[in-house]
Every structure is written in structure tokens, then in C-alpha cells.
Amino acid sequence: MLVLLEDEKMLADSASELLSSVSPVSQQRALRDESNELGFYPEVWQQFVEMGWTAIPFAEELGGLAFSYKGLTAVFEQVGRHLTASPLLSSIALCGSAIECCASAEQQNAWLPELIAGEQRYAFGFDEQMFHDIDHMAITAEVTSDTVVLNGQKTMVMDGVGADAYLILVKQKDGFDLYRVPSDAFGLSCARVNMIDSRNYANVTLQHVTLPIAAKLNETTLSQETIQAVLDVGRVCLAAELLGISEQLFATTVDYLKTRVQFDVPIGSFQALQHRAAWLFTELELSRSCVLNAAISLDEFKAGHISAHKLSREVSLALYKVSTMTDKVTTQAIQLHGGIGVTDELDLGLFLKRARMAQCQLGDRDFHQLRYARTIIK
């Protein structure tokens, strides 16, 4: 059903009033202008801990609360229309999708409920080049009875500072690779990297980096389709969070057009412009049934419903739409508002910027209209 049931609207409903107390748009201004490293309030991620949306995706023995992924995509969505920066992306829907996911039974229970709780936060290091993609790595594992040595670097890594340990992900002639390295293993080194929406970037360095070999997820190599199963439920959240981006821009235009008067009416009395206004809300609704089919889909697939190379298409086709469809309304946005659009009198600015940083991450629109035709071809 491509609409929120209650339970989820109820929790869509409670991000939005904690968010709007907690960490208003003007909480990102505040980051930005004081260079904050971390690119997030601890007191604010610790209420996201306190509020249970760390749990929400997770099995109940391993301390989630197993609901749904729509609900966390709600959750997302809030997150976009507040412009709210935290780990929930890096640390929660993707390391701790890779843990729940690909690492064995003992490996959750010891790192899984720390994630949960707020008392350690990971990040995942997948890419190496400036557009994603997992295909092209570098980095190495040395294996040997006990150890492993990991050379190499990942680069853009999200909240990548500060965080307590790292997923770095190795490719293999047969599949890849998943390994914990803790921040404070020798021979790694995290620099930080400025980027337009003053979110937390890291590129992460490994020379020599030795490990146990415990530090492996998992025994046995992962495949391909596992890997993209994780970083699907990555895209799912941030095309929900683009969505939430959107439609407050949406908002707050159609809201000038409103009050802003010219020849002595509002200019939202224009018909040229409301053609427009009702062009944009068609595109909004049209990918938010593509955000909630994806987040149904990733419900499917973890339920054992669907194949992944359902999965890898209805998450492609939903971040391309999103994509496409936050282009046209962050374009849109700034015309309509005219000159004081551009400037940093507004917000507008500050959801634009995140909006073109969230657009290249976990693939870009070509990326995911390309991976979408080969699902098609196959």
C-alpha cells in the first residue's frame, strides 16, 4: 500500500514535532557558520538514540524494535524537511544494516545493540573514487591463519570523523569483503573534507592496518547482491530524505507566491505560475509513491518476498525519479523567489546545497538509471 499506515503516520508525526523543537532549519546554519567537525549535535543524535529510531529496522533479539523500513523512511523524510544532520544515515541504516545483515550471530550481538543504544557510531567506507562505485577498488586484505592487513584509502566517507570504528569494504575476485577497524588501530588515519552542505566527510587512509582475523564479517565472502542489498537501504533513506528536502521547498514557495505582491496582487495569482506550482506537486506525489514502493520493496526482500534484483530496481527507479524530480523543484524554488532566492538572507540556500550533496551519494541519477535498464535487460 503506497501510503503510511497509522502506526507509521504516528511515527512521522513525532519526528516532525521532536525535530521542529530540537534541531530547527536554523540548527544547520549554526553548524555551518561555526565549522562544527562533527557536522551534528551529540545532544541532538542522543534524542534520535532516546526516541528509538536507532532500533527501528532491527530484529527484537538483537534489541530493535522490527518495524518497518516505510516507518524509517518516514523518519528520513522528517529529517529532510528539517535539514537535520546526524549519523542515522552512516551509522544506522548502513553499518548497521552491513552488521544485521553479513556478520555472524556472535558479531551482532557484540556490536549491534552498542550501535542501537548511541554508545558507539560506525562508518562505512565503500568508495574510492569520485563517483560511486564498488566495481573499482584498490585497497587490499593480506590474509593470513590470524591476521589481515588492509592498505588503502576510502574517500567521502559520511560522519567519517570522530566515529568510534569503521566497516571498510574490500573487493575480492569472488565477491568483497566486510572488516571492523576501529578508529584508534594503528596506521589509520582520517583527514576531514569540506563540502558544501558543512555535513561530516572523512577520507580514510590504512597503511599496514593489522587486524584479527575475527575483524572480518562473516566467514565466508559476501556476493555482490548482498553488498548492494546494504547500500539499498541507504538509498531508500536519503531518497526519502530528498523527498522531505523537496516538499519543504515546495512549501515555502508556494507560501512567497502567496505574499509576495506584484502589480498589486500576489503573484501566485499568475496563471503561468500556478501551472508551474501544479507541475512541481504532481512530480512530488509521483516520487513519493517511488520512495514508498522502494521502502516496501526493502520490507519484501528482508522478509524473503522478493529477489534482490527486484530490490536493486525499485530503488534505482526511486532515486532517479526523486533525483530528477529534486532538481526541478530546487530550480523552480530559486526562480520563483528571483534574486533574494540566491542569497543567505534565506534558507533555500542551505537545502539546495544538501540537496545536490545527498544527489551524488550511493550513486548518482545516472548511476541508478543505468543499474535500473540493466534490471530491465535482464
Second form
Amino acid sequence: MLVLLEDEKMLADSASELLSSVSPVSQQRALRDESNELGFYPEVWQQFVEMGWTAIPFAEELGGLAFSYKGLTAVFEQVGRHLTASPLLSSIALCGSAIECCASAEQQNAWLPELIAGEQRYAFGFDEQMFHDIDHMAITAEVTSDTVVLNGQKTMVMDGVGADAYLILVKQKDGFDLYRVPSDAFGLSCARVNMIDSRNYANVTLQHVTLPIAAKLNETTLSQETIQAVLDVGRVCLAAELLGISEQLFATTVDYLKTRVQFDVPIGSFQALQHRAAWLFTELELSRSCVLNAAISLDEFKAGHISAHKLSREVSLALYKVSTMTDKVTTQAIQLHGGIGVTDELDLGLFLKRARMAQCQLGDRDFHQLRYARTIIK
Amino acid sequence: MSLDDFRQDTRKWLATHCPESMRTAIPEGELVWGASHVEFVNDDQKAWFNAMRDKGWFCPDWPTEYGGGGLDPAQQKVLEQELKAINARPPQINLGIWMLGPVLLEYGTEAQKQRFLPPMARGEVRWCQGFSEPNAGSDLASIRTFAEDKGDHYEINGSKIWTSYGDKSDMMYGVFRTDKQVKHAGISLFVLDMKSPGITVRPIDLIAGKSAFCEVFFDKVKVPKDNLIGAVNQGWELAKKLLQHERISMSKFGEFTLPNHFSLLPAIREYMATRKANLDASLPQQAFAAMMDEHAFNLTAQRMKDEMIAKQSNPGLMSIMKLVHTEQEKHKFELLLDLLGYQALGQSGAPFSEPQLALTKGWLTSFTTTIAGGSSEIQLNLIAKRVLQLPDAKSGG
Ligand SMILES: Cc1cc2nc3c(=O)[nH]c(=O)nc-3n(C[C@H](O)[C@H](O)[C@H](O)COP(=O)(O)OP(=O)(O)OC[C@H]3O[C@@H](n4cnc5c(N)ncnc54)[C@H](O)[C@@H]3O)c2cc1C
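One more: the block was the form predicted alone; return the form predicted together with the partner chain.
What follows is the entire complex, opening with the chain shown before.
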């Protein structure tokens, strides 16, 4: 069903309510103005934990709620609308899913409950270049019988500053390996990278980091499909966040069209602007269908009802559509506000900057278009 | 009779009366139009037509006294489900039943109902719709074709345009001006016989070739007084009702008349093979983008259904469907032409295959879709006003 069910709607409503009170957009501005190293407020993160949002997709035995990804993405839509900074994407959607998907039962029991409880926070290092690409990596892992030595660098690690541990992705000849590296491991260094959205990104350097072999999550090599399916969880969350950002910007813009008067009439009575607004509305609605569909696909994939191949198509469709739409909405939001639209006084710029980063983080438009194309043409 | 019994009976009846060959997708050339002279291409068509007619199931929900099936809404739904389950073709196409009928039932006098409905219900009359005029397109209420009250009859002078199958129809329902002083409140709805003296019909040639659309000229056409439907100057209200029915039946119609579905994928494959292009070449990229847009549209159509089932319908969604679908289809044809080169530009004969020629024609026809039935610009106006509630412009619809 491409609609939110009753309990999913309740979840979205409670997220909207909580974020309006504990995390108004002014917080994002404050994080930026004070050059906050962490890029989010731990008190707000604590609220996420208390609301149970960190537990949403995980099995009950591990402290999870066994609720749907569709529900989780409904929360992300609200996160986008309120421009809330939190490690929900990095620590829960990405690292949590990676552990659930790739780690041994013993490791899951050891790590996931702490992650869900917010006692530990993980960050995921996968990219090494200045764009999303896990097919080309320089990092190496030398495995002996009981240790592994990691050498290399990961870049744009989301919420890398201050993380308790990192999941580090290593490309092998025929797949991938995944290692858990505590942040205090000898040889690991972490440097903040300042990006336009003022969120937390880090370059993580590993120089002869030596770990017990138990740091490895997977017993057998992870396939491209497995890793992509983990990243797809993050992708759908990003798509939902972008949808929320665009909804908020669009609503603000339509309000402005109704109130700003020039030539003695509200500017929203000019047909040229009405048509632009109407087109943005259609693009928003088309994207919303795709995001819902991608979220449902995550649940269906987890339940074994669809293939990783189909999942990748539905997810890339969502990010492509939402990203294309967000470009239009952000540009028009500023244009239709006129001069005040380019000032820092309005929140438009904060939304724009977060959107642009989100549009890059797990594959840009071009990436997803090609990925979609490959799923239909071999 | 319980609904289950009705379903069982209906199923049994369909099993015996709906010929096997009438349970397949209907090719465009095999549509049956109810008319004074019905043309059948085979006996199965005729049998199916007659069987449904005799049941009153051309208009299953109409009262039996007017030739309908007398079904209640629940039964009608069951019938629709059962027809759909066996993929039954519509036994006939009839604008009278779909559009005028419901309005006659609501606004016609008893005498008018007795006169027009039973023949309509038997599929004996082919109806056309006379709305648009050369000077009244998007702004339909600016029609000028005048019906002058001559005491014992009306006299019509002027012309209509875009009248589908005007040349093949027996009757027309249309809106005409009955008061020149006021715009919307000076319009009336009439029905008239297409054989009336003074009517000339001329088919319109389109850029896509011959078409079903006609110009209809009225030169001192006499129309009896009791051919006025509803009250004098009530026509705009009735026309809006008619157009609602048009939208509903067009959506039904759409389900079985979109078989010439042109797909981008084979054209992309061919392009890549013959031009040694990669996936990320410019044209394949544009074509994949269009495929994604289509995928998004299909999901949105699905969402609209799901929202209806979940009783969460949002009228905003409905209002974007025509705009998005027609604009996407038009763009798709442009891309198909880009991908296929000369193959998509043939006029007739060798070396062009039937599907190739159909594609060319489809492209030329696609231009009409964003104009007819409320142009894209009008759709955007509606979204801006009804959905986004933006303030009215100083002028224009
Ligand atoms: C193939 C085809 C089949 C048709 N079938 C029928 C039929 O069966 N019955 C019938 O009655 N009619 C029919 N029509 C007529 C159709 O409804 C009109 O063509 C349509 O309403 C547009 O009117 P017009 O052609 O006069 O264009 P105009 O209204 O003159 O429009 C010209 C241009 O101006 C734009 N425009 C007009 N008003 C506005 C506005 N307010 N804001 C912004 N832009 C505006 C239009 O979008 C268009 O781009 C058909 C038309 C075609 C092409």
C-alpha cells in the first residue's frame, strides 16, 4: 500500500510534534554559528533514543521494535522538514543495518543493543574519493591468522567526529570485508571536514591499525549486492529527508506567493509564477510516490519478497526523482523570494545547503540514473 | 436476491453469453459504436452486443422503464468486477449513455426521458458532443453559436469545431447561446438531429492525417422547443455535469483504448547497438530519465488507488494525473524519434513496418493530448488555484 498505515502515521505525527518543540530550524543555525564540532546536540539525540526511533527497524531480541522501514523513513521525512541534525542516519540506518546484515549473531548481541540505546555511536567509512563510489578503494587489510592490519583513509565519514567506533569497508578482489575499529585504536586519526551544511563529517586515517581478527564482521566475503542493500537503507532515509526538506521549502514559498505584494497584487496571482508552483507541486507528488515505494521495497527485501536487484532499482528511482525535484524546489524557493531569498536571515539557505550535501552523500542524480539504467539493461 | 446469488448468476450468464473472442484486449479498429446503423466486423461482436443490449446492461444502473438494467450500485459493481475478471470487451461505445444519459435522467422531462433514453439504452443512436467553437476553446463559456427563440422553435446559426465523429453521428447534444448579454448565464443545452436541414459537417485533417474530428456548420437550423434540456440558460450548469461524466468515462475508456503502447527500452537497445553508444551517452541518459519519470507516474497512479482504498484521498493528486501523463507521453515520442532516426519518420510503404508507421502517427497524435480535454496550461491553472489556492490572476481562466 502506497500510503502510510495508521501506526506509521502516528509515528510521523509524533515525530513532527517532537521535532517542532525540541529541534526547530533555529538549532541548525545555532550549530553553524557556534561552529559546533559535533554538528548535532546530544540532548536531541537522546530524545530520538527515548522516542524509540533508534530501535525501529531491528529485531526485538536485540532491543529493537521490529517496526517497518516505512516507519523509519516517515521519521526521516520529518527530520528533513525540521532540518534536524542527528546521527540517526550514520549510526542507526547505516551502521545498525550493516551489523544486522553482515555481523555474526554474537557480534550483533554485543553491539546492536548499545547502539539502539544510544550508549554507543558508530560511524561508517566507505567512500575514499570526493564523490560516492565504493568500487574504487585504496585501503588495504592484511589478514594473518589472528590479526588484521588496516592501512588507508576514509573520507566524508558521516558523524565521524566523536564516534565510539567505525565500521570500515574494505574492497577485496571478489567483494568486500567490513571491520569494526574502535575510535581509540592505535594508528587511527580523525579530522573534521567542514562542509556547507555544518554537519559532522570526518576524514578517518588508518595507519597500521592492528586489530584482533574478531574485529571483522563477515565470515565470508560480502557481495556487492549485500553492501549495496545496506547502503540502500541509508539512501531511502536520505530520499525521505530530501522529500521533507522540499516539502518545507515549497510550503514556505507558496505562503510567500500569497503574502508578498508587488504591483498592488500578491505575486502569486502572476500566472508565470503560478505555473512554476504547480509544476513543483506535481514533481513533489511524483517523488513522494517513489520514496514511499522505495521504503516499502526495503521492507519487502528484508522479508525476502523481492530481490536485491529490484531493490536497487526502486531505491535509485527514488533518489533520482527526489534529487531532481529538490534541485528545482530549492532554486525556485530562492528565486521566488527575490532579494530576501539570498539573505542569511531566512532559513532557505540552511535548507539549500543541507539538501545539496544530502544529494551527494550516497550517490548523486547521475549515479542513480546509471544504476537504474543498469538494472534494466544488462 | 442476495449479492452472492447475483454474482453467481452474472458469472454463469457471462460464461454462456460472452464469446471467447470478446475476452481479449480490443484493437482500436474493432471498437463497436452504438448507432442507427451498427457495423460489426464479426458475428461474435454482434452476439455480444445483442446479449448485453437485451439484458439492459449497456446502462446497467438505469431504471428498467428507460431500458436500463435496474441494478443497484452494489450489483453494478459486481457486474463490473465480473466483466473485468473475464477481460470482457465493452460491447459498445456510446457517448449518449456515458455523458448525456445521466444528465437526462436528472434534468430531463418525463417526455424527454421516454423519447431519448430507451433508444440510447438499446445502442440505436450515435451521439456527438457539440461544445467547442472556433472562438471558444479553453474558454468554453464564450461560445457564440446562437439558438434564437422563434416562438414555436429555436433557430441555430454558427459553428462547432472538434466534434468527434460529427460525420457519423445521428444526434448531437451541445451548448448554444440563448442570451447574448451575459456570459455563463446565457447558455442552454440542446439535443438535435444531425440530419436537420442546414447542418453541414466537414471532417478535419490533422497533422497526423485523417481524423474523427469535424467542423459542424449551422445555417438556420430549426430545432423543436422540446429539444431544450433543463431550463433556458441553465446550460452551463448542465455542461459542467456532462464534463464530469466525461472525465469518469474517459478514465474507463482509457483502460481499453491504450493498446498502442510504445516503449522506450527496445529503442534504447537498438540505438546503443547500432550507434555503438554506452549507457551514459546523452540520448540513452535522457531516455532512461523519461523511463524513470514514467515509472514515477505509474507509482503515483497506484498511490492514488491505494489512497482511495485507505480513504485518504487527496484531490491534489487527481489534478496532476492528466497533465503529467500527457506531457510525459509527448516527451516520450520525441525521444523515440531521436533514438530511431529515419525509421520513425516514414510516411507509408517499404521499408517501414506497421509498428514503425504507427509510431510516427502516435507522435503526431500526441500533440493533441496536451491541448484537448483541458490543455496543460489550463491544468496548471487549476492546480495553482484549487490545490495551492493561489490568488486569482486579474483575468483569464
Ligand atoms: C484532437 C482534439 C479533440 C478534441 N475533441 C473535442 C471534443 O470532442 N469536444 C469538444 O467540445 N472539444 C474538443 N476539442 C477542443 C478542445 O477542448 C480545445 O481545443 C481546447 O479546449 C483548447 O481550446 P483551443 O483549441 O481553442 O485553444 P485556446 O483555448 O485558444 O488555447 C491556445 C493556447 O492558449 C493557452 N491558454 C488558453 N487559455 C489560457 C489561460 N487561461 N491560461 C494560460 N494559457 C491559456 C492554451 O493552453 C493553448 O496553449 C478537441 C481538441 C482537439 C485538438
